[in-house]
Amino acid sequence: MTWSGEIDRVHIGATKQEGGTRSRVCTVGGAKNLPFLEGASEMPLIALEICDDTGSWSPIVLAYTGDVTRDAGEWAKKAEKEFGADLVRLHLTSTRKRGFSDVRGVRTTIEAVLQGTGLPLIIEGSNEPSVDSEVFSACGEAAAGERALLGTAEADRYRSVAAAAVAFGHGVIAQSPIDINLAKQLNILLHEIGMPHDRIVIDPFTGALGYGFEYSYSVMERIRTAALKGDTDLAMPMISAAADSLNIKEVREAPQEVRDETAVMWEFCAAFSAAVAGAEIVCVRHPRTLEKLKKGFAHLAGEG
C-alpha cells in the first residue's frame, strides 16, 4: 500500500560539531510505511532507564545491576559500555518526593550523566506542578547544547517543559492518556507555543502487558495510520515505556528462581509489541531486556 504521509524526523543528541558533547546522534522518524515493512524507518531504538533516587525502583533491577545504581553517572556509563543501550533515559525520581527543593542536585545529576555517557539523553523531570517550572528550567540549562528530549508534557501541564525545551534547544515528549484525539490536541498546543513538529515525540501512554496494554497498542496503531494517511498533527515519532511491567503482581510474586526471567520476558513482550505498533523508541529498565529486544527486532526485520 502507498501512503500519502510521512513521519517527521526528530534528532536527539548533539555532537561536538553541533555544539554538544555526544558521541552519537539518534534520529527517529522518517517512516513512509508501517513498522518492519518496506519504507519503514530504521530499527527501533532502545533506551535504558536509570534514576537518581532508587527508593521506588524495581528491586529486581537493583539486585541485577548492583552498586552502580548508587551513582547515576556510573549507571549511565554502564548502560552504554556494558548493556548496549542506544539512549539513556534519566528519571529524576528525587523531584517526586514531598517537599522537594534540591534543584542544584538535579543539575549535578544531569551533568554527571552527561559526563558518564556519550549517548543521547532523555530526561524525565518533575510531575508536580508546583516545582515544574524550576525543575524543567534546570534540566534544560544543565543539558544546554546537547539536544536532549525532555518529558513529559501533558495537556494540563505542558508549558513549563515546552518553555525549557524552546529556550535551550531540546525536544519534548508529549504524553496523552491512551487517546488519539488528546494526542493530536496536545501536539497542536505545543506547536502553538513554539515547538516545531520535528522536536516533538508522542507518548500515547503504555500500560503494562495485561494491564491495559491492548488499549495502548490500538491507539498507537491508529496514530501511525492517521499520520501515514496525511495527518501532520500526528506525524511524529512515538516512544513507549511500560514501566509498570516490573511492578505488577505476576512479576513481584514470581518464584525467586524465575523472577528475573519473568521480569525480562514481561518487559520484553510489552516493548516488542509497542515497536510493532509503531514506537520508534522503547524504554526498558532491566539490562537483560536490551539484548533480547535487539535480537527480536533483527529477526523481525529479516536480519537474524
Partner chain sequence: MALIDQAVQTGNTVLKENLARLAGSFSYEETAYQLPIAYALTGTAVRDGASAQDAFARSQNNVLIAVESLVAAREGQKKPELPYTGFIPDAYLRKLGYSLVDGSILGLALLVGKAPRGDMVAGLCRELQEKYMLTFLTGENISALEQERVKVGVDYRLVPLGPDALSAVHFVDIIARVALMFGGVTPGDAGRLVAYAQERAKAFVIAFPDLTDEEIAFIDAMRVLGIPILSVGGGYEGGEWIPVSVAEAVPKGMELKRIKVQVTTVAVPMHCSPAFEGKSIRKEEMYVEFGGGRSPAFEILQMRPTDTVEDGKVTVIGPEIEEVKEGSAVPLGVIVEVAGTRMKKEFEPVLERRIHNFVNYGEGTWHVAQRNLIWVRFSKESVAQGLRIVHLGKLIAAKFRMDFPELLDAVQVTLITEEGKVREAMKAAEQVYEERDARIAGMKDEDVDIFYSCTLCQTFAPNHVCIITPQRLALCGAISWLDGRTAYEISPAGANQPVKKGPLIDARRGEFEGVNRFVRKASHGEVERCSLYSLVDAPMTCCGCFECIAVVLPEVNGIMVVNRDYRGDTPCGMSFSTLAGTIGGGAQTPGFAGISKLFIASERFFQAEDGHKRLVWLPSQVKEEIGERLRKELQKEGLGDLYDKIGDEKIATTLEQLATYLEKVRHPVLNMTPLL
The other form holds:
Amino acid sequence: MTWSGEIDRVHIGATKQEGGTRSRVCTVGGAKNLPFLEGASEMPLIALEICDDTGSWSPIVLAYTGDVTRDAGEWAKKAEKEFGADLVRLHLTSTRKRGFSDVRGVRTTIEAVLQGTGLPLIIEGSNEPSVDSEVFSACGEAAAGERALLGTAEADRYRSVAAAAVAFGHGVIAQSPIDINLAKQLNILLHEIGMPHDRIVIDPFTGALGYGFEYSYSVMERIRTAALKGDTDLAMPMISAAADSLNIKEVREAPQEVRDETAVMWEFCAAFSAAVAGAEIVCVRHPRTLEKLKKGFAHLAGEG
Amino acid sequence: MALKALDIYKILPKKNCKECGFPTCLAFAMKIASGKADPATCPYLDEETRQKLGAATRPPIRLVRIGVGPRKVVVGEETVLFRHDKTFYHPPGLMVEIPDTWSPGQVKVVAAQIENEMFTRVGQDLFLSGVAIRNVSGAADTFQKTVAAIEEMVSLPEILISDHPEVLEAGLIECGTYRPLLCAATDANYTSFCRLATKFGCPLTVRAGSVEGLANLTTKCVQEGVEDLVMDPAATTPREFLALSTQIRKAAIERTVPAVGYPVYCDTTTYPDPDAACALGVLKYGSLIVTRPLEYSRKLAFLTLRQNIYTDPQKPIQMAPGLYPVNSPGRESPLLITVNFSLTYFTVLGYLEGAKIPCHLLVVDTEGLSVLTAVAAGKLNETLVRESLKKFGAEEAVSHRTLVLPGYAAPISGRVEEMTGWKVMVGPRDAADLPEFLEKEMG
Amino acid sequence: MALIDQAVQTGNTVLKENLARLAGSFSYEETAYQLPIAYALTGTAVRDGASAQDAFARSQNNVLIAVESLVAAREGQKKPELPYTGFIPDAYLRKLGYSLVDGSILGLALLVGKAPRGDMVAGLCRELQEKYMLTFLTGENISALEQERVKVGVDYRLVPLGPDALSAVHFVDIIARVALMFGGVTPGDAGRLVAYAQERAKAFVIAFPDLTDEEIAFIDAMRVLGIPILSVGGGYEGGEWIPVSVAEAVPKGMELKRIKVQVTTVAVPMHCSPAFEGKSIRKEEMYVEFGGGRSPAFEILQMRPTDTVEDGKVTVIGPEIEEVKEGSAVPLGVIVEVAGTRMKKEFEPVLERRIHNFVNYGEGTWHVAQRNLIWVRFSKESVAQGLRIVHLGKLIAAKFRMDFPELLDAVQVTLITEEGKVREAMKAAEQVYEERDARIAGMKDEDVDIFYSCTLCQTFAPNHVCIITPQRLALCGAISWLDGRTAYEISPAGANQPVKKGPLIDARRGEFEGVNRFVRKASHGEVERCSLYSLVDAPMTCCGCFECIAVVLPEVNGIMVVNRDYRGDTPCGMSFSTLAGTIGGGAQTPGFAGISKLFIASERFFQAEDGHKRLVWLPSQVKEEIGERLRKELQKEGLGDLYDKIGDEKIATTLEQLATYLEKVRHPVLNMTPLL
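The structure above corresponds to the form predicted alone; please give the structure of the form predicted together with the partner chain next.
The next block holds the full complex; its first chain is the one shown before.
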C-alpha cells in the first residue's frame, strides 16, 4: 500500500550529551505504512507501568513483582534490568488520594526512579484539576533535561501538563475519548499554546479487551490511516494502555490457578492488537506480558 | 467499482412484477447493490444483463461453509479492509489441531472440550469452532480411525489435513457427508484434490506462497468444478502472513484480482509464537485459524478478541434491559439508572464493582444509545424510566423511592421526578466519579 | 512635550556614541544565553565592547542591542541594589514559561517614565494584578508604589527591574529568552524571533511622561517585536505611541495583544451546574416568578461596541427581591449586552438561546421558553440563602464568559423589574426579534460565500460530510448555517468548518468547486463530488441521523420523502428503517438522500430534479408539521394547488395506489420529462 503521509518522529529520553542522564533515547514514529508492513516504523516499544502508591494497583501484579513495588526506584530498576522494558511509565497514584498535598514526595519519587533506571520515562501526574498545576510543575522540574513524556492532557485539562512540558522541555500525551475528531482537536489546541507537533503522542484511550476494546482498535486504525493519507494534525505516534485489563471480571474472577495467566493473556491481546492497529508504544503492568509481547513483536517485525 | 442501486435499477426490466420477492424494482436494486439479493431471482433479466450484474454485485469474497448443523463455520463475504469502513461479517473459525498420533483418550478429551466448553459474554455464547485433524502418522488407516473416533463423539466442523489424497479419502469415508474442509491442494496435486472435493461436495484449501500463485490455483480449481475454496498463503513468519493477507484482502475487495476472492487459512502451529499468530489471524483477515489446544486463559482471551473485532461498529452490542444487582445489594441500597449501550453499562458496572458499593443498576432500553445521545434523541425520557421501574420490579426490589440518573440525563430529571413520583438525584457525568458520588451523597 | 520621532533620532545618536565608547568585558551569570537580545538577534555572544559593537553593526544598528550592552556593562560594574532585580536568571524564566502556558500569568506589562501621581501607578498595578498580568517597573514608579503601600517583588507579580527606563531592557531580554527556550527560535534567526514575539509575546508598555531621548529611542525600538506602547498622562506626540487615559490603558493593552481574562467562577449564593438543568421549581417551592403569562417578561442579547460594555457589570432597574411579596409575579426584562472582536451580529440569537441553559444551571433558578415568552422562577430556599435578582445577571454574565472565552470579551447585564420600563424595553426587543426573523428567513445560499461543514457523525460514519447552507439545514435538522458558523467561531478546531464555495460548476445542481474539494478531503478521498440540490447526481452522503429520507420513484416520475417517526410501508417498497440501514454509514447513494424536515419546504428542494413539482408522497404527520411553510413556498413557486396533490400513507402505501392517485389528481409529474 502506498500513502502520502508520514508519522512525526518523537524522541523520549535525553542522554548525557543532550543534557539528561538517560542511557538511551527512544524514538517513535516515522512510519510511512500500516504497522509491520513494508515501510512501517521500527518495533513497537513496551513500557512497564509502575506507581508510587499501590493501593489501587492489581494485586496480581503486586504479588508477582514482589517487594520492590514498595519502592518506585527499585521497581523501575527491576523493570529495566530484570523485565527488559523499553520505557518506564510512572503513575503518580499518590496524587489521586483525596486531600493530596505532598508535592515534595512527588519530586522525591521521580528522582528515585531516575536514579533507579537509565530508561526514558513516562510520567503520569494528577487527574484532579485543583492540584494539577502544582503536581505537573513539580514533575516537569524534577525531570528537567530528561525529555520525558508527561501525561495526560485532555480537552478540558491540558494547560498544566502542557505548561510543564513546554517549560521543561518534555513531550506530552494527548488523550481523547475514542474519537478521531476530538483527538485532532486536542492536538490543534496543544499546538496553539506552543507544543510542537514532534513532542505530542496521541492516546486514543484503550478499553480493556471485551470492554470496548473494539472501539479503541478502530479509532487507532482510523487515526493512523488519516495520518498516512496526509492529515498532519493526526500524524503523531500513538500510545496505548488498556489500563483496566487487570480489574475486569474475567481476570479478577478467574480460577486461582490460571489467574496470572489470564491477566497476562488479557493484557497481551489488547497490547498486541493495539500495536497492529498502529500504537508505537504499548503499556502493560504484568512483567510476563512484557516478555510475551517482546517475543510476539520480534516475530512480527521479522526479527526472529 | 461496485454498482450503485440506481445504476442497477436502470438496467432492470422495471416491470414491478414482485416475482423476485421485493415490492418494487427499486427495492430489489437496493438489495442487489448491498449484496443481499441475487440478480438471478429476476425472471425477466436477459442473460447478458444477468452476467453483467452478477460480476459487479457478487460478493468480492466467496462465502464458504464448513461443517453442517448449528455449529457450522461460515466465512467469507467480507467487503472491507478496516472494520470501521462497514463491519467484518463472519468471525473466523478457531479450529483446534488434533494429530492422528494422539491416543483415543486424548482425542476424546480435547474433542469433548471443544464441543461443550462455552463462555457467555454480553449475551453471546462463545465457543471454539471445530477441529483440524492432522495426518502426522503418515498412515491412512490411523487417520481414518482418528476421524472416526471424533465423529463418534461430537458433531463439530472439521478440517482434514494431509498432503496425500488417499489419506484424505480414508478420512472422508467417515465424515465426507458433513462438509469437512480439505487441506491442502498445491499446484502439483490439485487435480486429485479437486476430484475428491467434487466427489464428496467438500470445500477445498489451496496452498501457494503468493497472490499470483493463489490466483492461478483457484482459477484452475474452479475450472475443475470446485468453487468453495479457501486459500493458505503458506507464510513462514507472522510478518509474511500479515503482508500476504493484507494484499489478498485488498486485491479481492477492490476486485483487482477477483481470483483471490476466497477466505484465508492461517495455521498458527507452524509459527514459533502461536499466540501472536492467533491474535494476528483474528485481527488481520484470517478466516480459518488452526491452533494447538487452548487452555482456559488463551481460549477466553482469543474468543473475546474475536467477538470484539467482529462486532458491527454501527450496531453496538446491547445489554438486555433489566434490574441488575451489583455487589449483593439490600432493599436499602441505592438505585442507579443507566442505558443498555454495552460500553456504558460495563464502564458503570466496572466502577461500581471496583468500589464494592452494593446497589441496584436499572438498565433501560435506549436501543443501544449512550446516555448523551439517548437524551438528545429523546429515547431516554421520563416515560421510559417509569415503565422500566415498573417492568423490572424496582418498586419491590428497594424500600426507598430515590433514583440516581446519569449526569448527562440532568435535563430530564424534573420530568422524571414528576412522572415517577420518585426523588431524583443527578449523578456524575463520568462513571469514574460514581464511587465518590455515592459515598458522599448516599452515605 | 517630547516629539517622538525627533527624540528617537537624537536618542539613537547618543546611544550609538555611548556604545562606540564602550570598553572592557562584561557578562551575566545564571544564563545560558549570553546577552540574550544580541544572542537571539545575531547569534553572537557579546562579552566586551568590541563584540557589542560588532553585534550592533550586524543587526543593522538595533538600539536594543546597544542598550543591552550598556546596561550589562553598567550592572557588571555595580550590581543593582535592592529592591531592584537587575538581570533575571534563567531559572525564573522556566517558572514564567510554565505560568504563561498554564494561564496563571496571562501576559507581561512594563511601566516606564514618571507617573504624575503615585496613586495612578498603584491603581494600574492593582488592575494588572487582578487581570493576571506580570508587571515590570522601573525608576521612580517603584518608590511611588512603596509610598502607596503596595508591596513590590516577584511574588507580588510586580517586578522592580532597575533605577531608570533603560533597565527595562531586561523586559526585552526575557522575551528574547522565552523565544529561545520555548519557541524553538535558533540564535541568530532574527526573522523568526520577531515573528515569534509578534505572534506570541503577550506584552505591552505603558509609558508615563519624562523619559529622556535615549529612553524614548529604546522604548520605541520595542515596537519591532510587536509590543504596543501606550502613553498615559501625556508628554509625547507623534510616532506610533498610542495616547490613552489611565482607565483605558490596561484594557487597551490587553485588547491589542488579545489577552483575555478567563472567568472560572460564578459568584452567586447557590450551586451552579449542568446537573441542575432539569430540576423544576414547583409552585409551592417558588418564592417569586417572572413572566409565563403572569407578568410581562422578555430576554434579549445584543452585541455592542467594546467601549460601551463593562465586563461583569449588572444593573437592576426597579425593585429587588426584598421589595417584592413572596409568591408574586414580577415583571422582568433581561438585557444582555456583549462585546468581542470576533463577535458577529448573526450570533446573537444563537447565544440568546443559551440564557435558558445558564439560568437552569442555577440550583434555585428555573427558566423556560425564549424571547418575550420566558418564564422564570426563584426558589424559596435559594432566596432564603441570599439569592437576589442581581445574581441572575451575575450568573448569566459569568457563564457567557466561561463558555465563550474566544468569542466574548465583555458581557454586561441589565435587569428591569419595573413594569412600565419592562414594557417599554420589550417593545424595542420585539422589533429586534422581528428583524432577526426576517433576516434568517430571507437568507439565501447565493448571499454567502462560505458554507459550513459538519463532521460530528464521522465517529460512526467515517466518510460522511454534511454541507450546511442557509437554505439547507444539516440533515439531522439540528444545525443551521448560523449555528455552524457560530460553532466554528467558538471552536475553530471543531467539527464545523468553513467551506469556501469556490467557482460555480452548476447552479441548478448546486455544485461548487470549493465544496467538492472540501468533501473530497474530509471524506478521506471517498467522495469525489457533492451536489447540494440534486437527488440523482452526486447527492450528499448520509450519516444515520437524517430526519427524513428522500427517494426517487422513477415509476411515477417523482420524489417521495419519509420521516423517521413514520414506521409503515412506503410506495418505494421500503420502510424508513430499511432505507436507513441501506443508505447510512457515510455512503453516497444516487437516488436517495438524508434531509431535514425543513428542507422539504426549502426553495432549493432538489431543484436539479425540478423541485417541488416532483414531490408525490409525504407521511401525513410531517406534511402537517411543515404544512404552513410548505404551502407558502408552493404558493410562491406558483404551485398553489400542489399541496393537496401530494399523497400520504392514508392514500397510498404502494406504488400502484400512488400511481392511481397521481393520475386522479392530475399531479404535475404526469406531464414531466422522465426523472432518469
